[in-house]
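In structure tokens, the next block holds one chain alone, the form predicted on its own.
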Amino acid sequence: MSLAAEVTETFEQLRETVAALHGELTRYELVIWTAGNISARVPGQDLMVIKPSGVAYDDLSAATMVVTDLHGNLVQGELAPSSDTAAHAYVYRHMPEVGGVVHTHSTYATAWAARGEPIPCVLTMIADEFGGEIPVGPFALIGDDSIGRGIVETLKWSRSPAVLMRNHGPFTIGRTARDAVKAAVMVEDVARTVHKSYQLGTPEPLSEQDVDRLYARYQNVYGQQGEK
């Protein structure tokens, strides 16, 4: 096979890939109407493919899904690339490790974001994925990289795969697509057990100490081997 050829099926397998995880988000009820979005790095390529601007979900498919370059110039597709795509360039540019970007508004971790803190480490499972509290990046407005640039520098200093984008919502990275949609998942899921916490009385945070075993032995050892 050629690299040509090669190339134009990990483009066609990356599309199917973003498409269908793009139903988890509306399965997990992350997103409504036609916000939020997941892109996905095309490994090898200075390239991403990511959902397109103001399709419906139920009108997605790989073939709606768009490949842009890491600076989002449109290199694949016939439809206008996500309006957050400058932000998800700008995490591949600065973050090489990270294949994987999804944006929701999820109802709870957006309702951390509007008030601007962090969600407190104060469950075993906020241990395991996030590795402590999961931290809020700056304000910024969708247009140029701003935003992309908020994540890089709030998640440097962070084991969190998701930063909570002060008045605006999560954003969450992975290794993989999957992987940040996985943490998308988790963060609202958190996010609304916390909230409920807090209606009962204050939550006792977890010690640093405790928090270090959790993540080690959550990211090193729970689950099958290859999986996770």
Contents of the next structure:
Protein chains: 4
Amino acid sequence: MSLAAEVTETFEQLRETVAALHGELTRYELVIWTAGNISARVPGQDLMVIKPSGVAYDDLSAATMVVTDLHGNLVQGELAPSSDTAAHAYVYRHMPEVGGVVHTHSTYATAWAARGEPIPCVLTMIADEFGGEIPVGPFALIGDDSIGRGIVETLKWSRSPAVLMRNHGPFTIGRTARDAVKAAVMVEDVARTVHKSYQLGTPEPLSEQDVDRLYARYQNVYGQQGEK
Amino acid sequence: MSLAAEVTETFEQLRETVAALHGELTRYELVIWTAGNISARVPGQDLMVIKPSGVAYDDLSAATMVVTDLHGNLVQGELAPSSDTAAHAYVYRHMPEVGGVVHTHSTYATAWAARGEPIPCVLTMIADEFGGEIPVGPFALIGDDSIGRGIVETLKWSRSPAVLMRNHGPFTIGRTARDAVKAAVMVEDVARTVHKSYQLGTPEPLSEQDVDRLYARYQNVYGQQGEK
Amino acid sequence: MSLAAEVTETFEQLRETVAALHGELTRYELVIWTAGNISARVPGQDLMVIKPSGVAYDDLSAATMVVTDLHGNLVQGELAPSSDTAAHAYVYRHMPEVGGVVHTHSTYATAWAARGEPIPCVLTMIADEFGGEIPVGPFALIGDDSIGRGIVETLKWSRSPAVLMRNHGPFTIGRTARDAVKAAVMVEDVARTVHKSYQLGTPEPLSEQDVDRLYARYQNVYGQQGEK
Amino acid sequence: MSLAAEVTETFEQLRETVAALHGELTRYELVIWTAGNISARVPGQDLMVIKPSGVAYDDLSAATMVVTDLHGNLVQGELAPSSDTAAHAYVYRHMPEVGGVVHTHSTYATAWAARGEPIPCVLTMIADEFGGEIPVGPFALIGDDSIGRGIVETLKWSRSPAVLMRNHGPFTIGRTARDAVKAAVMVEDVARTVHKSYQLGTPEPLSEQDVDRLYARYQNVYGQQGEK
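Moving from the form predicted on its own, what structure would you give for the form predicted together with a further copy of the same chain?
Everything in the complex follows now, all chains and molecules, and the chain you saw is the first one.
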């Protein structure tokens, strides 16, 4: 408990940020009821801030966010952590560059996941943000490290910050929780657009060379200097 | 009338709850105009609180909710009860464990209902909440017990809290009205996702064993202890 | 001008009503930008209240509504009446029981209209409100009585309050403007649901007998006594 | 810097207008996150007001808008201009009648763009606003004048104010920024409606003569006199 007391002040800002970011999931209609969750690594510590389990989006606030270690054990907070905590924790343990993880069941991304089909890179926007097709991860049951391992094994060798977990839904990662939320918003947007495009024909994929150019430019030039 | 006077205080909270839950139907765009309705059993009494007929969602409040007995006779309230009251009442009479009933014409669930096709269990989220495919109920005309009987006969032997009434739309049940609303929100969400998935191919159903494991875990572990 | 002065007070309430009803068109996303329009017959007079042309929905108010006679000539108001005024006026001249007319380009209803296909009666909700399939009207150019005549000739012998004007969009009528708006909301809703249902198979139409029973009941029993 | 000081007052109104118009892009759900951008030519000067790069829609205001010359060089403002500035600038340099440019990745318009298919003129609304089918522009990489040139070469000889840039998304132009935003809203609306219509069959295109009549009327008669 003394650990929890010490970190309270340090964590306050991060709890605020993670709570507020959940508002982007509802704004873009990526989640319903209490489904979906966002976490952020606590910089420099083996801890993370994550959504509590089964709490309505209207009731989320900095105060209701919980802190766990990177094995999912509760460190701070009065509510049980998200039932997907083990998957988030596994990602943080195995991908040190990741500072944020997001999980949703957003409609179109989950529809691709249910078929086990990657989203092909047929839009400049996909090349920009995902650097190629958006990959599918294995089918994995909740309850142990299977989901986390599936995410890491799929994303470790990909430029994509999003993986479509088979018959389940998308997980996204980012340098920060905000970046991971952006990827969650964008994976649903491109999943929807590409779905619509295939309904009436076959869009042509971009060439690998064009994908590389677009990805390099977007990652290095887009946005304001010094932020992303 | 003396009965109505007696129960006023006891019912006030339940009327408030049922009125507020209708806001979830509009939030998730499950209903238009005055269509759709929610009821709650009055615990320990052969009574239920239900939406009045043909009243706009903006005009619903605790005060406009009506109370009927479990044969649909008006006990309290100044407005006529929902035209679906007989179906709700039949469910409460024949399924004593049910505390809430919801009916909508939500787009995707109704589209499956119009074809008379169950929604296959191709997503972990369906296994979690519905414990298998979401079943279709018979075509039944409004006006007698046909709809209620169709709901009960379909759901009595199923783990699913939702039934797709043929050429009509979904009815959902729950331990509480809130649980039934959650099922109404989720049946539309998975009806939409599975629809989208089938549009471009054929998603693979989960194995029976995986469905059982997921269902058992979700019903027992998910959410905060002591609530659901 | 003295006529305009006389009717000001009488019309104030109707202008308020028609202005407010336009909010239902945006709420249900039936219109974009300045497209779409609602009118109401002035009871007992050969006049109607209608939306001005090309005015944004945020800028509509009782004060901006205009009054015309039943040939579309401006009687009261400072703005030009809707470019669809001639069609509304024709309907009022030829269907004395009609008190309200609505026109939108709502997505799904217009998609059926572009193919020139009626919406089949495969849902109890369609039987309830439309009394059978929702018919298609002829292709007609704006600028004379063609559109109005197409509406009247299609609806005069139908129970449906909605007609899908070919390559154009839906027009709906009602005893009041509110009823016509309800029909506009419902035609889009069922156009969408039936569209979705056909995408993955073929829903079975209701029998004529069932349609008749449902229609009779809904028109006579539904809602609160004394209103509709 | 003295130039920037001089123009501040003159530009204030235009910055306000351009900032506010971005609210229409979110209202009609044409954009997500920071994607999409609007610019306006500064009347009588070789300058334009444009959205800054990578800034969230909630954070846009008159003060955050930037001013560049018609080669994209920053003249006023503290943030880097939109990454699409070169395309906007090229359009203003080569189409003197254009006062506003809009770019989005709106879902349905982009789905047609990904297939490289023009949107056929099967609705009176398309004839009204676009004067015929909505054309496809070439695939072009960001970084030089390719996108701008593709827009101009496609639209210079067309009545359509919208072009679907291949594998990328729609660009629209107008006499004013507001007109270009209207075209962006309408291109998505008709892209969606025509998409839905083709999903269940084949809508019949309007005749060339009817398209011409509708276009002429809408451009000259619709709306209030003296504005558009």
